[in-house]
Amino acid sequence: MRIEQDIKLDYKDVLFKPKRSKLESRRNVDLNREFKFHNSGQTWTGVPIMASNMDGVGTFSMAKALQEQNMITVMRKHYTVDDWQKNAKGLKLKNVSVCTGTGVIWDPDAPDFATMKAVLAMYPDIPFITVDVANAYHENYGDFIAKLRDEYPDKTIIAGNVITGEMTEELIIRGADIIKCGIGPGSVCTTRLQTGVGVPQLSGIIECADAANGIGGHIIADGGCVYAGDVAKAFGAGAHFVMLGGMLAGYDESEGDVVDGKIQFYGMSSDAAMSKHGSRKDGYRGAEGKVVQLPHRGPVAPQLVEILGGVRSACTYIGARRIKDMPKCTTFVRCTQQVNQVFNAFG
């Protein structure tokens, strides 16, 4: 057993420090940022945050909102061919990521890994796959990895959970070109509380940024934000994406139904989850999510103007003319309290 001393910090723990700037106006800061993936070869070019592939989130309704402003939606994996078919016309194919698990290692005919290949037989351009798993550090999974590169090898893959720069690395190394990085920070993700399993997100994106940009990969900054300021300070800290889930969950296009004015939002470790999607729980697995009745939103295209604006203030604020510089313009300075709460003006 040992203890590392040095302190792990979340968003909550830090505030930009401003400091002199030229830009005249936010209409100055350019939001969009291009991209070579390493194991692919592919480029992207667009608002590097992405909607999770979570129930409530990543829908067919919010990836035609989010490609209005150039931003990515990972597919929920449970979707079926029908769904697809049925709901696919209007999408721009290069913001979607199409997803599957990695239960075809135990499960040949395992739906989602069916599905997966299907959606890529129809739709060819979509360029992203995710594979998404809570613990992407079995040994099992940087081998799915490689040989998804070898099926694969003009798509660009995104792999995770992980949350340290060894792991980040090596996935990479296996065939990955983008990696998800977070080990309970969501808003209805009790990792934490359940395994004790974790890393305080503002520490953990610097260290896998500072692993992938050593060889050429790149990371999303997965779970923990609450506010616009934290998407930027995800940026500030070297995520190349930011991936958002409740801050985008209880809007009409979640595809949840409204009752009493409420929407049911979950986590997809959570037993509503399991029961919905006929997960396993054999004596084995207990829950990692839980289940909120968040008010219904309305539409979600404001609440993208609000984050975007955010993050535009904030390059203002630093001085950082394009989202790819904010990590070169940011100093962090370390606080107790990040708002006056007198009036609870934030919730």
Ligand code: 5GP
Contents of the next structure:
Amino acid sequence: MRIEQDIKLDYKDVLFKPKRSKLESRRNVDLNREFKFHNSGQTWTGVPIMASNMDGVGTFSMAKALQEQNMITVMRKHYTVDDWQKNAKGLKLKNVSVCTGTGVIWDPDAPDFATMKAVLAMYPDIPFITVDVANAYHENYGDFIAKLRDEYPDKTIIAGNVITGEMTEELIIRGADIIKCGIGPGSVCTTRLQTGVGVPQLSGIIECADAANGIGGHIIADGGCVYAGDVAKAFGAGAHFVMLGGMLAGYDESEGDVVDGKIQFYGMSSDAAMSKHGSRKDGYRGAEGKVVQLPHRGPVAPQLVEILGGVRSACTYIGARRIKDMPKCTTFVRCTQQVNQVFNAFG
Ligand code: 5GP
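With the form predicted on its own already on screen, would you show the form predicted in complex with guanosine-5'-monophosphate (5GP)?
Let us now look at the entire complex, which starts with that chain.
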């Protein structure tokens, strides 16, 4: 047994240190970023914030709202080909990722993989494939990514989740372009309680970004953002993309039913998700997600403006003209209290 003694930090444990800046106004901050991906060789330009592939978040309606801000949506993997045919009209395909699990390793007829293939055949302009599993540390996961890379040499592959440098490197070497980083920080995730596994997100992101940068890869900070300032901190820590679940949940675009003014939101490994999608509940797999009832928050557009406004403003405080410049302009200070709780304004 070994204990790493240096303290690992979360978003709430740090604040940006303000710096003298030459930026005249928030309007001068450019939130678009251009990427060239290591394995696919493709380029992508846009605002590097993504909707998670969760029920209630990775929906067609969400994608249509996010594309207005040039953001990406990773579509939930349970949509059928029929759903795609009915709803894809009006989607900016460049801002969309299909999603699959790895069930096809055991079941050649796995519906998510078959749907992914069919959707990519119908809509070849979709640039991203996300291979989403809770734990990407299995050897067969890396093998799967390598096979997928052979099958889709031109697609930008998003792989995860991991939260350590060596596995970030491994998945990039096996053929992934963007690594989804986060084990246990999610708003409706119970992995840390159920298994005791995880790494505080800010420190994890710093480590994974460093590993990816070393070999030309990219990472997504996935999970744990509660405020716009957390999104900014993730970029400051070196994340190339930030993925949001809970911050985009409860809106009109969730495509969920509003019951008594509330919308149900659940983790994709929760009992609720497993019974909804008929996933394996085989007696040795526990639920690692929970269900919450959120107040219906109306359309998501104002929330997107709020998030982008926060990131833009953070940039002006630290003198970063672009998101790309944020890590080099960032000095974090550790703090014991990030907000004034007197009116409990932030819970
Ligand atoms: P949030 O932005 O809500 O804090 O985090 C979203 C992320 O939580 C998702 O993108 C996904 O990686 C993770 N997640 C979603 N559902 C579950 C779940 O049931 N269990 C766990 N461990 N993580 C989940």
